[in-house]
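Have a look below at one chain only, the form predicted on its own, in structure tokens format.
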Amino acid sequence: MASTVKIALVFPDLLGTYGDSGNAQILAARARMRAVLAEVITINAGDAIVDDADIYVIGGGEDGPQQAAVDLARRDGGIARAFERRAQFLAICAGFQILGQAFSTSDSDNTPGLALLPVVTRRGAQKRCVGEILVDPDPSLGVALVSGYENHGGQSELLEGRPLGKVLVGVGNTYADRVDGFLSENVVASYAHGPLLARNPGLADLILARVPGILLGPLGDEGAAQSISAMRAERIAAARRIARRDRVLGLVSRHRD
């Protein structure tokens, strides 16, 4: 039985462009708020990747750092070993692409990933996906609407498996599919920054609860819970306002044409 949750933050010096490193801190904070000890292990470029952590957090980054991160991870092998023993993974944006079969950079449209997830990412032909994203998560998770902010040019096709959820506002994996991320028993992947778990603490609790031997106690800070709920409501309302505005502008544009 795990007495302390070990959370590995992978290459925040390379994959920390969008504040996704905060997801590791949120996991640790939510564990402690529920009477579970937590430790965050920061793994920078050049460090050995521990293969015995309970949860691995991989964030977003630009093309060069993303390429460097996948090269380092492949040579080290720690991520693959942790994945093989079914450790939990939270992969955001570039992290999602890195775990996949292949992804695009400015130099190549077929850069090999770690081949741990059935997803291939190619360069998008349309404009970059930037803005608020709102996702209706897979009902099996039992969590509320997922709120975040996406900023990516790649289009990620799931070759099999299921997404994190259906996109209500924004783009997600591809322009056409209207889904976001990937979901399995040991992976939560998404294009949502924010950081994702700061906006969606229920998702953090779900990831923690998946760690074998962890029993989450009741939430200890009701004041924090109320503040988080208010923040979530504001972000969800903002996303819906933006979606309504964009629909109106689209109708006006088509009418003018």
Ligand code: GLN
Contents of the next structure:
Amino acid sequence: MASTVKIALVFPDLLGTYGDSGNAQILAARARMRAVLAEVITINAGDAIVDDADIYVIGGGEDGPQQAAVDLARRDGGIARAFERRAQFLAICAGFQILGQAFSTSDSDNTPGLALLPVVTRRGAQKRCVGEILVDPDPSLGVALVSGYENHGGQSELLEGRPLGKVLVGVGNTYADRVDGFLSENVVASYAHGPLLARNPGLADLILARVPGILLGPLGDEGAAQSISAMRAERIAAARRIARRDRVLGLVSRHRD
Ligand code: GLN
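Given the form predicted on its own, corresponding form predicted in complex with the named molecule:
What follows is the whole complex; the chain from before opens it.
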């Protein structure tokens, strides 16, 4: 039974460009709000990657740091060992790509990933995917619409398994598939920055609840719940508004809602 939830924040100095390190803070805060002890272990480039954490949080970044991150992670082996024993993973954008079989950067068309997820990422001819994203999550999760912000050139094709959800606004994994991310019993992956868990605390609670031995009671903070719900409503409305505007102007075919 985990007495303290150990949250490993992997390479925020390489994969922190889009604010995804906030996901680790949200996980810790949501645990502590229920009197569950939580510790964030920050692993910077060059540090050994602990292999005994309960949750690994990996964020997005530019091509160069992404390449450095996968090289370091491969040499270290800690992520692969943690994955093998089914620790929980939250992987965003570049973090999602490096857990896959292969990805492209501006320098290379085929950089091997850590081969932990059945996904291959390629740079297509299409324009970069930038903007609000709204995802209808897999119904088995029982969480509300997922709101975020995407910014990626990679197009990620799932070779098997299921995505986090269906894309309502934005692009997600590929222009063609209309789905975002990847979902399994120990992985939540997405293209959504935000940070994702600040915008979608239901996902934070889901990941925490997956840690063996953790019992999450009710939040008991009505004020926090209200301000989160107001912020979510504002972002979801903004995404729908932008999608409508783009449709009216015939700007891009990236939105369907
Ligand atoms: N460099 C990757 C891409 O452009 C990932 C970008 C990101 O993490 N936001 O596809």
